[in-house]
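Form predicted alone, single chain, as structure tokens, below.
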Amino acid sequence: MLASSLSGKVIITAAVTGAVHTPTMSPYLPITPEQIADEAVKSAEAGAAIVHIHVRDPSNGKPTSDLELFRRVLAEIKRRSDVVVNTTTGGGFGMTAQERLAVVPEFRPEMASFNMGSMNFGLYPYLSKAREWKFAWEEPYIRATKDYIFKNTFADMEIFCRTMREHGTKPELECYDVSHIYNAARLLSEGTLEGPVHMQFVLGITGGIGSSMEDLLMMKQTADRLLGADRYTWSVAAAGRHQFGSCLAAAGLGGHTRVGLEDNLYMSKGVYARTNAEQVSKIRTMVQETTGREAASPDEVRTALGLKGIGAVGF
């Protein structure tokens, strides 16, 4: 069943901490397992049906693949909420594919992100603003992305697909450029991926496609042509100041939305978002007032995307 069956509903995802921003960039970025879980639960209460989870070293906020930290976050979310949990397999810069993927066999989440190709992924433009860094790791972490390739080869993708299939985890296909949609189409034609798929267009990352309306339409039209409009569902995540406008455009085109401090630290120009829930509430209101679409519930999303259910996860 496709998410068109939601009939007037929009899926809101909250990406609560990510691996892009660093503690110096916002005093409100959740870092500890308790903060990340609490932000996820409050985002669900505000209307998010899905929460996208990374973890960080609680001592300094550095992104990590530590499974015990994931365990603490995921168990606390499940204890307090029925929200759909979507774990990262993108991880953070410098992690191996094996480190990034380990969360899937360990916890068997209902959903996990699945990056659809290798790319340059640059955070170095953040260095143009002078900062006094809170932690020694931050500046080198950002600087290193000028000479960094986010590696997702076809061999990697086959392993990720097989692992998610074995554990009943629905992949969310992260497409940062048009070529990634072609990669998805190839994996579908080879039988590596099973349809219908859920795809996320990630806009505005340095090294990927831009965030103009023309860019969004190109992604959508390419996916329609290669996959068939009735064979996939889609969402938009957009970097920084482009977040709310791109998400509203997606909702107007029949797609779905992702907000959260992973993608954007602000509510408006110069005004920090203090919580992820603030961003969820804002996009929920914008979409409802502009398009009439209401926020889908977690169980509506489970039905529409064919998820296995919260009772079948491993946390």
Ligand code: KMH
Contents of the next structure:
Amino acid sequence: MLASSLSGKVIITAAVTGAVHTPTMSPYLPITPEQIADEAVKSAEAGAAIVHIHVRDPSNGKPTSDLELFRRVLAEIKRRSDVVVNTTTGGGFGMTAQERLAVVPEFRPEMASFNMGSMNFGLYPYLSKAREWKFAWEEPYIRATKDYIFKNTFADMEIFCRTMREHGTKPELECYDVSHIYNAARLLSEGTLEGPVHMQFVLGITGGIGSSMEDLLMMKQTADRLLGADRYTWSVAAAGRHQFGSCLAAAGLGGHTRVGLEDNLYMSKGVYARTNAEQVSKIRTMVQETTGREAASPDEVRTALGLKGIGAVGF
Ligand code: KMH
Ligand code: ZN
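Let's see the other form, the form predicted together with the ligand, since the form predicted alone is already up.
Below is the whole assembly, all chains and molecules, this chain first.
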């Protein structure tokens, strides 16, 4: 299949800011459109072939679905880099499905995240550490996740799929648990989703599967069994301190990797990542030195994943 065109290379994605962490948690979290775009471009220069993009309100760092902010970030990335842009449709807590999806018809990106089921998504464990919060929204945002359902019903998923298909955007299937792989298989068999699909196994979210090696193998074996081992490509993103180990394991198993401050704020215990590019360089070296796999370029990824090309985006 197409993925063989990668000749064994590894796809590194950089998820540069996300909606999980808040400004108090790290002074290095990118906030403004300029910072987010700059972090994305520098991640690409360090070896990321894909950048996964969320935006934040520049005045206080709160995650938002504001299309004008997306426009500024996406245009600046495209001006400086040929990296593949994968926009979030997961958004942030409290956003509606419509708000989350609006980025796709507006900008017709080459890729976008596609969340594979409703689930609990708890950030409240962050409250166990005493902090002086920089902004008033942060503590209630984190606290509210104790009673929050990240809503991705079958009806939502159908709309997300249809919209992405209409705009030539390849969905990246965010699978946080084994049942999400069953959902992917169902959508494929119904014809709602077109294969071959690209999956992101997201490990270690409170409310999803854990990040042990057994958890990773369970995800991969389930996908192999339901979809067929050569019918999909896959990557791993893991929350917090499990990031690098899980990504390296994925690379050893033939998968791909996602790093970035969306998932993990650190380089090692107690040492902040000052940039996303540092994390990209670290995983690139780890994978290259231990598995011999080189980082794929954006154009190699376009061919492997069957993307429409940078000339066909709407930004
Ligand atoms: N924040 C991650 C745990 C999305 O943007 O759609 C998952 C994620 C989802 O990246
Ligand atoms: Zn995301």
